[in-house]
Each structure stands twice: as structure tokens, then as C-alpha cells.
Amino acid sequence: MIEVRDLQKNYNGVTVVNIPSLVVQKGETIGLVGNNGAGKTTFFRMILDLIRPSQGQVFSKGENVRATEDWKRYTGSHLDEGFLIDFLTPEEYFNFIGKLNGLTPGDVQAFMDRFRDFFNGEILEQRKYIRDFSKGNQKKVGVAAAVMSDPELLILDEPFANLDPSSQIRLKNLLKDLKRQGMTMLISSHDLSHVIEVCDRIVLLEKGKVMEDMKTNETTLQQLESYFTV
């Protein structure tokens, strides 16, 4: 699904991402972990062609993401609230995203009904603009909109951040459901336990380099905790 070759990003002479090779198979759920400044968001932005690599290439289904926009049809993503249209209500925003994806008003309504448990009575019918919601509820809107088109590939940057415990559990269950449906996912998170529970594989970045690439098992959390406490 995704292949990275000799990928580098440099800022002012400092290399912030340096990944010679990384392959994400179709249907895999990958957790990207690392401290602040590890290069996780920069890596995602290059996959989504939001910034240009200093060197190397990203391929989605064998196509260079810089050479075609075909990958956008099957890719959903949410990186931060800056990608939301915050002067709309959530309903207006979902209808806008639905139109972009060729969904009917009935499809959009069915989607919103499907996500009511995740929204927990805090998003819909609130008569508020997105900008007036908490960071956590803005996150819910962004994550839901990323899933609206039922993408083959979903990329989420820190989806558990700013969510209360109940919402984190709801999100974790949602991601598990998407995983069972065969969706390929790349998820970055500082919450090691949640990301391990959701993902089949963990990629650990430090200063832009892949330090570990491991399948998740009963010892993964202990391994990561040991790494980050040394």
C-alpha cells in the first residue's frame, strides 16, 4: 500500500526525517511512536504530499504521490484542527466533505447516525461552529470526517490527544472496527497502550530515524517503556 524509498527531509541543514526504506502492506495497522521532534508529523506530511522531501520518494499503490493525485481518492487523513473549516457547524462540515466525496445527503445523515456513539452527544445539534468546540471535540470531528469516504488508507496524527478517557475508549473501539474491515491505517500516538492495542506493528522514530520496527505482542509495551525510560 505504502512504500518509502530513501526518504529525507532537511530544515536549515538539520535532517528531521531519514528513512531509507519502509513498507506498509495493505490491511496493516501501523503505530508510529516517538518523542516530540521525532519526525512523525513531518513523515505523515510527506506521505500526503503536503511538503516536499529533500530526497527520496513515497509510493502509494506503486504510484509516486508527487506524480499523481489518484491516491487522494482512497486516502483519508486528519493531522490537526488546522485542516478543519472552523466557521462551519459540524453538520455543515460533514455535508461539505460528503459532497466532495460524492455522497448524497442521505449518505451523510447515515454516516452521522453511525458516529453518534463516538460523538457522545457533544458534536451534533449543538448549534456551534467548529471553532467554538474544545480541542478534543474538534479532534472527533476531524477523525470522523477522515473516515467518511470509507478510505482504503487512513492516516491519523495523535488521534487520542485531548480526548477524555471515555472518548479515547470509543475511538479505540472505532479503530479496531475499521481494522477488522481491512482498512490500512497509520496512527501516531504518545499513548503507548492504546496504539499497541489497536496496531499490529509499531515503528519507533527517534530524530527522524527508525529505531525499532516490531510486531505487537504481549511484551511490546514493556519493550517500549524500557526504551523510553533508559
Second form
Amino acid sequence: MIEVRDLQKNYNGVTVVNIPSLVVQKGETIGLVGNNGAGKTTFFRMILDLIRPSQGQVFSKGENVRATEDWKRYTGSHLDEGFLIDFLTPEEYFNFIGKLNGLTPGDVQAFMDRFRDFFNGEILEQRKYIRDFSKGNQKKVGVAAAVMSDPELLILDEPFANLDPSSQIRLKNLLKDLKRQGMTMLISSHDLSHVIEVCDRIVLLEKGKVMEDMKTNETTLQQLESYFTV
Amino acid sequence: MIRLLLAHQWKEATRSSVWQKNLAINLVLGFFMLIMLLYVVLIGFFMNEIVQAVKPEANVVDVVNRSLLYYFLVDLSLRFFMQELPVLGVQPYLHLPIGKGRLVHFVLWKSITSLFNFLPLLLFIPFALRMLPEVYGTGGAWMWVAGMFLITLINNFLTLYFKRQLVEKPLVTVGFLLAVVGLATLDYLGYISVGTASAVFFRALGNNPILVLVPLAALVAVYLLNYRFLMAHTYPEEMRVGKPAKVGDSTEIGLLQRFGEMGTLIGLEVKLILRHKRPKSTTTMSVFFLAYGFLFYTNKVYTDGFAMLIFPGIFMTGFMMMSYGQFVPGWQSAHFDALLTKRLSPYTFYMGKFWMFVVACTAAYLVTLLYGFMPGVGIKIMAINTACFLYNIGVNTFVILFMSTYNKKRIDLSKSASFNWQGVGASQFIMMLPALLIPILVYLPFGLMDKPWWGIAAVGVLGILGFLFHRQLMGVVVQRFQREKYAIAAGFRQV
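With the form predicted on its own in hand, show me what the form predicted together with the partner chain looks like.
After this comes the whole thing, all chains and molecules, with the earlier chain placed first.
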């Protein structure tokens, strides 16, 4: 699904991402962990063609993401508030994204009904612009919009941050559902247990380099915790 | 303590990214500001001559005294619309061991630094120093100035108080405004005379310095009013100016829905304009500029020629496009990443902008057709404006869109519109030049050969050609955008 070759990004002579090779198979769910500044977001931005790599390429379904726009059709993503259009209401935003993806208003309505639980009554029919929502609720809007078109590839940057415990659990269940449907996922998180529970492969970044790349099993949490213990 | 707060304010101002990045522009702006202030001082200094020129018989000091209260009424209403409420970011200090009272005093004192408070000083001190000592003596002249400044400050705090009450208890503010309007009306109808009151008060002030206590007492009263109001409302959510926007029913413009993706994009942009102050005032301004033609069309010097009519033609039919378009895609900097990653090709994105410009130009063009009713030159104006309109939609749209790829400065839409230089860079200044000059250059050779109508036709034909080949031209724009998008996105991410 995703293939990274020789990828590097330098800022003023400092290498922030340096991944010689990484392959993500279709249907795989990958959790990206690492301390602040490890290069997780930069890596995601390069996959989404938001940052020009200093060197190397990212291939999505065998095509360089910089050469075509095809990946936009099957990729859903939410990295930060920059992905939201904050002067719209959530409904307007969903309708806008829906239209870009060729969904009918009926489809969008059905989608919103499906997410009613996840929204916990705090998102829809609030008569508020997205910019007036709390960070957590903004995140819910972003994540929901990202999965709206049933993308084949889903990229989320710290989806659990700012969410209340119930919402974290709902999100976890949602992601597991999507995984069962065969969606390929790339999720970064600081919450080790959540990410291990959702993902079947963990990639550990430090200073832009892949330090560990492992399948999750019973001991993964212990391994990671011992890695991060200072 | 106050010194520390002042230091923080100073740092906030000088470290703001807008200030640092646009140093050159700020210097230019500062220069113009200085010149303006210099004019004000000069007007004050030559007030005597100015009044004499208008009313040769009158006693200048009397005239000024009579008009002062009117001046303050105008000042008050101007302030009401233009003066910004000083909002020290109080929030980061509230949990620290600093008395609330101090913070409130600081916020209030800070408001005194508003330019509105210094204009009257610049205007009237030169006048007072030159004219008043011989009437009231030096002491009297200074008391006159003091009284005048105190009233300025009263205006300042009245504005602050009633602007804040606008959120809390709108009726109080409305009542106050009605009182002011009522006063003006009564004066106009001749029941009372603000002028006489003004003359009596300021003459007395000059002759009897003790009277300065009257505005002083009033000032103290207004200050305390503000102080008590703010003390009761130091909670961050109550300090906010304006409540969170109320959302009406989501308004989708039905017509736009028929144009598919393009319609959706234009609908999004229309919402952007309607829901933010700055783009809204930018577009509203362009409505006023439709009257720009009168400056040219009423003057025979211009209407006899052609070249000087091309300029207003381009300007009027294209102003909305140019004033809004010069910041594209900066208006969308806050959600630019979304636009890049959602299912949307840059080609469609820019096509949406193109058609929006075409609609805006067409609307402006239809209005300028009204100039056709002008006797004598109407037909000529219509013909030239038609050519300019065609040129705008066929060529200038692409000039603007191509230049827009040089915009790498973030625009924060929540900031206000006036004196906001955010997002302004060199490209804004350079952009207007080709858009306005090239059509005149196209016309020029024909004009020199004494075939002006051919020149106008050439401008129009160029526009038609550009419009016919808009897909190809758009390809050029998009190609450049593809190269630049990383730099643009990186610039927009910098808050």
C-alpha cells in the first residue's frame, strides 16, 4: 500500500526524518510511537505530499505521491486543526467533504447517523462553528471526516489526544471496526496501550530514525515501556 | 509591577510575527503616519488663517470655542466605530498573585495610548499656544488645553464603557446612543444650541481656571464606572469582546449546487467571506469603488482621451477581483492542509477561483453600465468598460491567480480589518502593476498611431482570447502552484 524509499527531510542541516525503507502492506495497521520531535508528523506530512522531502520518495499503491493525485481518492487523513475548515459548522463541513468525495446528501446524513454515538451528542445540531468547539470535539470532527468516505488508507496523528476517556474507548472500537473491514491505517500516538490495542505493528521513531519495527504481541507494551523509561 | 506588564506588552508587540516579518511595510506605514500627524499639527497651527479664509468676519477663538463640543460629538461617534477595546491578554495573569485591581487599572490606562487621544492634542496645542495667550493669558491657555484633553479622555472612557456594555446590556448602550443622537437632533432643530454651550464653557474655562475641575470630576466618574464594570467582569469568558458567533440555519446557495464541485468550492468561499470581518470589508469596499468612475468621467481632460479611461474601466470592473484575489490563497491559510489532502485537484481549486472572479467582474461590469447614461460620453464609456471587462476576465484573472502563488504569508481571519497588514508582502504591490498597466500598454501603440478605437478593440480581443483559452492558461497557473505548494503550505503553517 505504502512504500517508503530512502526518505529524508533536513531542516538547516538537521535531519528530522531519515527512513531508508519501510513497506506497509494492504490491510496492515501501523502504530507510530516516539517522543516529541521524533519526526512522526513530518513523516505523515511527507506521505500526504504536504512537505517536499529533501531526498527519496513515498509511493502509494506503487505511485509516487508527488507525481499523481490519485492517492487523494482513497486516503483519509487528519493531522491537526489545519485540516478543519473552522468557520463552518460540523454539518456544513461534513457536507463539504462529502461533496468532494461524491457522496449524496443522503449518504452524508447516513454517515452522521452512524457516528451519533461517537459524537456523544456534542457535535451535531449545536449551531456552533467548528472554531468554537473544544479541542477534543474538534478532533472528533476531524477523525469522522477522515473516515467518512470509507478510505482504503487512513492516517491519523495522535487521534487519542484531548479526548475524554469514554471517547477514547469509542474511538478505539471504531478503529478496530475499520481494521476488521480491511482498512490500512497509520496512527501515531503517545498512548502506548491504546496504540498497541488497535495496531498489529508498531514502528518506533527516534530523531527521525526507525529504532524498532515489530509485530504486536503480549510483551510489546513491556518492551516499549522499558524503551521509554529514562 | 506596572513596568513589568508594560514590558510584556512591548515584547508582545515587537515579537509578533506580523511586526517582525513586515518590518519594511511597517516602516513605510510609520512614515505615512508621521506625515499625516504633521498635517494635523499644521492645520492646528494655521487654524487662524483657515477660519479667516472661511469666515473673514468672525472672531477665530469664538468660532473654535463654539465648534469644540461638536468636534467631541464627532470624535465620540468615530471612536465608537473605530477604536479598538484594549484587551491585555489578561488571562495568563489572572491565576498569578497580582491584584485584579491592578490589572484592571493597567487595561484602562493602556487605553489612553490610543491615537484618538493624541490627535486633539496635536490639533489644538499649536492653536492654543499661538492664539490663546493674548485672550486668556498663558495660564488660561493651558487650562483651556487641559480642559480639552480631559474631555478627550472622558470620550475615551465613555467609548470603552458603552462598547463593553454593548455585549452585557445592549439597552444601556442603545439608550446612550439615542441620547447623543437626540441631542444632535434638538440642536439641529434649534431647540438647544450645543454651540452656545460650547462657547460659554470654553470661554469660562479660559477665564476661570478653577472650572477645569468640572471635566476632571466627570473623568474620575467615568473612570470609576469603567473600573467597577471591569472588576465585576474579569472572568475570561466575560472579557471577550462579542459573544461566540450565533449560527443561523446553514445556508447553502441553491444555485451554486447545480455547478457540482466548482459550485461547492465557490459556496465555501462565499461563506468564508460572509463569516469573517476582513474579507467582508474587503469586498464591501469594492462596492464603493464602483463610484470611482465619477472622478474621471466628470472631467473633460480625461473623457476626451482614451488611455485615462482604460484605467478606471479596469479598476472598477476588476476591483473586487483584485482586492480579494491578491490574498488568494492566503484567506484559506488556516485550512490549507485540508485543501491539499482532501479529494480535490489544484486544477479544480483554481478553476473555482476563476469562475468566482468572472462572476464578480460581471456583476461589477453590469453596474458600471449605468455610466452609459452620462450625457455625451456614455457610449464611449460603455465601449471602453466592455473591453476592460473582457480583459479582466480573460487576462487579469490569470495574472492575479499566477501572482497568488507568491503569497506565502498566513492570514488570521479572526483579526480585524482596518490597519491589518497581515499577509501583505511585496507581491501585493507588484501584482497590481501588471494588472493595471499592461492593458494601457496594449492600447498605447494604437493610440500613438491615432487609431484609438483599434486599441480599445485590441484590449477587448486579448480578453476574449484569454477567456477562450482559459483551460490552457489555468494549466500554467496550476503548474506553478504545484511547484510552490510546499513553500506556501509551510508559510501558512507559521502562526
